[in-house]
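The chain that follows stands alone, in the form predicted alone, written as structure tokens.
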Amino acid sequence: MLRLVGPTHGVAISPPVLLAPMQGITDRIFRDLVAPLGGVGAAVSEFVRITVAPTSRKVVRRELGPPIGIPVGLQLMTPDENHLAASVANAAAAGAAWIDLNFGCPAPVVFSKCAGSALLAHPERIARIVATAVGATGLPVTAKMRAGISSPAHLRELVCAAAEAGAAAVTLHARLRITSYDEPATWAWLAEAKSALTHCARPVPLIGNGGVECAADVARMRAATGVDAVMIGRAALADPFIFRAAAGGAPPTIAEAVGWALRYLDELGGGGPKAKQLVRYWRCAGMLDEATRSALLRGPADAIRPWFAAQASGRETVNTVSPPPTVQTTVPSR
């Protein structure tokens, strides 16, 4: 169990495996469908960005949605302390289980605004933002960050800055801001961060994130790095049952996998960019071979639900997706 301890309130997370905040993925629809599968100890929302005014209770309630049986933390992203205290207070009043602060988003548009991972160059600003949030609520406040912008040289300073400012836990994504998701995560940085947090002036738990590709990786990460909990990101979209399997449950059958995908696609309205996103990552139950994945990604988004429905009905699937006609074209070099 992971315990997040705030000034007056705490959150118990059991099992200590969390669904990561991922912009464009972990919205209310996704969380609502993953949580009942089992093995999910808690989840964190997509980030809510603080701009020219405090984040309202209405926005927080819309982001959190109805209770889903597990604690859901609200992630806030801000470049400074402006409007932060009021936003945190509104989040607490609207039902957030805890507050998570984003110091890791690598997106260029975020970085250019001196938010997200841009703050990794300023541990003193991270400390001020954490301290302001902690001072505004009795809830736990956590900090999610990467190991650095272009180097992990200041990793120990960064995690300790957040902890000593009052964070209840630190989540470390074991990549740099410049590291693509196609490159492997560096779990050695998790071990270094864990050591730093154990020996800093205010020890707090470390949640490890990055490089979890299958259920067995959860135990492997904990054994290899000493992290107190594991946060799963894109692998949850690839296989929503990964939490159940990591907790010792059975891997999904094809029928379960198809049923989940159809419910998700129905909630999305049957197609659109998120349907293509699902296909891009989907590895659940080994039901999607690479040739079919390629055909689905090249074809129209509204062909995706019928393909999954065909698997549910047991029909032959080899020719259910017709690739687009071949067109001779010249692609300019980049």
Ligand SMILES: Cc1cc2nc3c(=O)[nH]c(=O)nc-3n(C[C@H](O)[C@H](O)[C@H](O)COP(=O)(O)O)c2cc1C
The other form holds:
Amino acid sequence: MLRLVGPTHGVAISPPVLLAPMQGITDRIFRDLVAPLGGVGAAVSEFVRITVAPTSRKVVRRELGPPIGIPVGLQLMTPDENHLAASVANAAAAGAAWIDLNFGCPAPVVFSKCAGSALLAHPERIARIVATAVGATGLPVTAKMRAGISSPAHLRELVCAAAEAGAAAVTLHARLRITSYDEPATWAWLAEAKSALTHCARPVPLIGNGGVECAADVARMRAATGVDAVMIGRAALADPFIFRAAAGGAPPTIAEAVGWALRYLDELGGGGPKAKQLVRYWRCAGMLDEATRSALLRGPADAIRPWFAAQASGRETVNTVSPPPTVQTTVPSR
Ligand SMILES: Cc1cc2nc3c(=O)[nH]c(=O)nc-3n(C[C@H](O)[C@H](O)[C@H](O)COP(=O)(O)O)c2cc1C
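Alternate state requested, the form predicted together with this ligand (shown: the form predicted alone):
Every chain and every other molecule in the complex is listed next, the one we just looked at coming first.
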């Protein structure tokens, strides 16, 4: 279990495996469907940018949605302390389990405004932002960052800046700002950050992130680096059952995988860009070969739900972990 300790409130994350924030993927629909599968200790919202006014409670409520049975942290992104205290207070009042601060987003539009990963060049600004957020709430505040912009030379300084400013934990995405998502994550940086956070003036836990591709990678990352918890990003869309498997549960059957995909597509309204995104990532239960993936990506998005439904047109009754409200169907036996 990972415990985030705030000035007056704590958050227990059990098991210590988190769903990563991913803009355009881990929205409330996705979180809602993944949490009941088991093994998800907590999730973080997509980032919410603070711009010319404090983030309102309404925006936070819309981002979080109704409770889903696991703690959900609200991620804020800001270049400075302007409107931060009020945004944090609003997020706390609107039901965030904790506040996460984004120091990792590499997008040019964010970088040019000196937010997200641009702050990795300014550990003193990271410290001021964290301290301001911590001073505005009794909830835990966490900081999520990459290992640097173009080099990990300041990694120790960066993670310690966040910890010593009052962060309850640091999440390290073990890539640089310039590293593409196709390149491997460097887990050695997690071990280095863990050592730094253990020996800094205010030791706090480290959440490791980057490059988890299968359930076994969760234990592998913990053993190789000593991180206190693991955060899973893209592999959660590739296989939403990865959390359950990492917790020792069974890998998904084709029936479960199909049932989940159909529920997700139904929530999306059937097609659209997120249906294509699902196909791009999907690796669940070995049901989608590369030729079929390419064909589905070339075809219309509206053809994707029927393809998944056709995988369910066989003989085996779907045995979903939590029965879907609308889909009770059959799949070919394996
Ligand atoms: C499409 C996409 C959107 C993302 N959006 C966010 C975000 O809103 N906030 C954030 O801190 N990180 C974001 N990330 C980074 C992930 O949280 C995570 O750090 C990264 O995907 C590495 O983990 P992985 O290798 O397990 O995917 C995003 C990543 C992707 C691929």
